[in-house]
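First comes one chain, alone, set out as structure tokens in the form predicted alone.
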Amino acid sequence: MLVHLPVLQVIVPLMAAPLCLILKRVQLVWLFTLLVSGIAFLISVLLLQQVMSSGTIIYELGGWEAPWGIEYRIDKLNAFLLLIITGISTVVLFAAQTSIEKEISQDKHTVFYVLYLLSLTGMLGIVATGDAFNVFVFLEISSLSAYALIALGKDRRALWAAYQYLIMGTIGATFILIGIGLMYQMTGTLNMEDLSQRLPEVAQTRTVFTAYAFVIVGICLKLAMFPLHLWLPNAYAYAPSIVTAFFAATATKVAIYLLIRFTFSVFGLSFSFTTLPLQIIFMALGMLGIFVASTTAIYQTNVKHLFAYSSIAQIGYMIVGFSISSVAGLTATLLHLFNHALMKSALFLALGAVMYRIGSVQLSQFQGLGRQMPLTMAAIVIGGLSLIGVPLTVGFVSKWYLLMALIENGWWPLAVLVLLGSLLAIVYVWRIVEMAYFKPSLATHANVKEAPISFLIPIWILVFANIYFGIDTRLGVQVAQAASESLFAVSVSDITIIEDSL
């Protein structure tokens, strides 16, 4: 069973899937999500140990060798976001069956988790597969799920959001096929380590130029890049709040996952940064969404919203990694995308359970529920700490890598912009706790309540694990540094090749 690891990463979640129309209490359907995302979760577990002491894992579906047949290709940046999915996935879903409860009519409760679990096949789909036209169908089976996810929302604006989301979704996917056929119709093959060795020889013709264009913009619609976030906000404001907290720490890593893939497995890096010149426009380009984004997070009235701006600056800090083209700096971005999806997850979730007591995270309605929701609020302010990037935080331990890669260059003048980005974050995160704690409370909530102890429990088990690899940085780190490394260096001696014999 242990070297079908691969396929049962994404084969498990997909068949429990329609398997959740067959039991009838949706509290059955909501203990079988729950135990396959925990399945899934150790499954990822297993992989990534097995990455990092064995190296690469192909798993040859059917038996059929690359090109000719479909792999999965297990290295340590997959194993990474794989880990990160799964574990998200299944905290959140503890809280999910309360908050639910409120947020998702009773009739839709079941449909809730059978796209759920579409949604959470499609993203490990996308992260584990080897080859690149799998890539396009498992981001649509991601991304339909989604569109269909934010819409349960009772509030009619999440239709909007989600018919906004699919428009701007269905033309990154759309981007993506249309590279991604360009890189067939000059390699004849869709394999990505496969399209890594025959590129370039064709890599300066105006058809792989076009192709790669085609690719990264695509994907940075998905991955919400500034100026492309347009659909963004409303999705995380609009949606059910577990789907927020889900979408929040997940799908936008994934699509930074493709990006870094596309970019540094496939094109390589020299045709990224050097043939072409990435490297400024990525830069100016994450700068501008650290300031625009938090600027606009500022004068936000639904926390929805504010969070939302707030993620897309964050996005903003990875491209910045990204952008510099260094060990340093990818390391500095797999460690935020890690920290960051511990963030979200927990600050959306808390947002959650904000909503399921007083039906509004508006931010007028905060009013001294800090007194009222003691834990709840706490959870929030040390989920902003952390995007602040305050000490003994994870979001410390992101900025402190990047603020190092930075430096590490020369570049001086953008360190301290990124620390002056930081500031921002100060000013939102204290319009919180200025509501919260420095105003009275409103007599409408006189009778609220703290969080259910099921909200409570995968809240703070996310704000501990902030605090925690703030403090004990040896996993993030390790693994975002081996990934790195691993990325601009690749030891063909290193590989394991596993068979399907099924």
Given for the second form:
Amino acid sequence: MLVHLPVLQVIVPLMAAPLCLILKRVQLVWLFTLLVSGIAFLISVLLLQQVMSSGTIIYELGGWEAPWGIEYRIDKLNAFLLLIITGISTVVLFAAQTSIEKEISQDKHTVFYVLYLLSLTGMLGIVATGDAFNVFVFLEISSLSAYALIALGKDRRALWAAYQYLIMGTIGATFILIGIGLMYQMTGTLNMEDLSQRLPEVAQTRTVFTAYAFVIVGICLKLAMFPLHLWLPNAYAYAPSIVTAFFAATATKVAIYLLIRFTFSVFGLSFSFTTLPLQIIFMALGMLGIFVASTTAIYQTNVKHLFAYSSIAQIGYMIVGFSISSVAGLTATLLHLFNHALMKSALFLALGAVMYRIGSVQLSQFQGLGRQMPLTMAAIVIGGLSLIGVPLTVGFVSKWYLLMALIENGWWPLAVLVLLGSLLAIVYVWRIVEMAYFKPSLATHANVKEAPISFLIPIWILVFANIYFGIDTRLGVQVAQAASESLFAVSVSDITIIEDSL
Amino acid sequence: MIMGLFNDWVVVVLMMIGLYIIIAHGNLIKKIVGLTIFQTSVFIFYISMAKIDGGTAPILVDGVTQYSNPLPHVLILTAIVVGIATTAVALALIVRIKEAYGTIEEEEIQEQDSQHKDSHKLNIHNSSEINRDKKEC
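Moving on from the form predicted alone, kindly provide the form predicted in complex with the partner chain as a structure.
Entire complex below, previous chain first.
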């Protein structure tokens, strides 16, 4: 059983999705989905333990040997990602039933859980697999279900947002497909490990450059990197709250993972950063993303929009860390990936609770909510502090590591810019705090009560995680550091191979 | 040079036609047509890549030593299925958009959205009752 954990990670939710349709009562479907997600979480914990103690796990599907068959390759990086995805998914699901009762019409509840599980399968598959074409297939599984999930939103603009996401997402996925095709043309293999060994031989050809460009642009569309982020704000704002909480914490993170995997493992550091001017491009776009998206967030009147733009800004931080291309920089990116998942799932779940009680997340409707929904608002405040990067929250830890990585390279001006970007976060978080605590309550909200317990428990689990991992940083830092060190070890050995052949 | 890369030229031209339609046309159905052409160009790219000069279909026959590569064909079967699924989801979305907005022109949809931007009332579309009311009107 333990041997089959890597494939079970993906198969369990995949098989569970159609089973949901058999169950008659929606409550049962919800409990079943929760159970499946919980099992997936357990599997990912076991996998992470195994990987940390005994190294990379290689699983050959159907017993076919690697370059011919598909293999699942679980190393520290993807074990970490699997843990984040399944963990967030499980916690978010606690609130799902209560939340969708108000946001999705009754007859679509079962379908919602089916789509949710399929989307989860897709994300886990992308992360677990060691095969480039498999990545594309799982990407489309998760994206197609994502389009449908977003379209379930109550507002009709959700449909338009889903459509726009579909167009952008499909272009992105097709770009990745072209890139994979070009790589196959040059090397005759689709296995990532095999690709990483064969690509250096042909690295100086135009075909490989083109392949890399297509793959990276495709991935950047998926991860909503500035300026390819246009699909994200509306998709997050009009999707059902649960979907937003789940996607904001996981979907873009999976794309960041792909970016790291293709850049470091498949193409190798020497190719990605030495032969191409990627460092400057990513650094500039990441910084621009932080400032443009944070500034846009300040002017939003819909709080979901506000946090969606803040997500784009946070992606900017991850891109900046990535572009430093040092162990410290990558550690900062991975840490921020973990921490941002914790913050944004807590924040969007809290917004889901507001949506549940008030039926709107317009900023003007937040007036006086600090007194009427104290626990929910306190969660938003702590989540917001974490976004800003206040000490004792997780946000501080990753920003600290990012600053350290920048200073390590002597890039003082950039470190100052990162700090300035955090100041913008103070402004948009303050706007919510001001509304919630310093304005009188609206007369129409006289009967508004605290959110139901099914919301408060998951929200506060996530908030406590935000604080806990901000104080006891061992788990996140250790895993992130180990993962980035192992990625660099592989990439550096690539460099020595090239030098030998020269 | 040009004739040698004939298949690549076809792929690139089709790809650009597809992308152009997606960007230039405001009609949602036409955008999907563009998207399909764009995806199809990639399918052709994979399929033509697998062809080897003088190679036959990859079925073991005595006396034949050169075969075309079957793997890209198989890959593209998967991609075609994905493409059909995408088109299906997109068309379903367009049907719902038509129900909710009464139009499938991008400009008109954006116009309607910008009118509603200031009001924080939800444009509820999901409850079938409201849809029915609209139809009666």
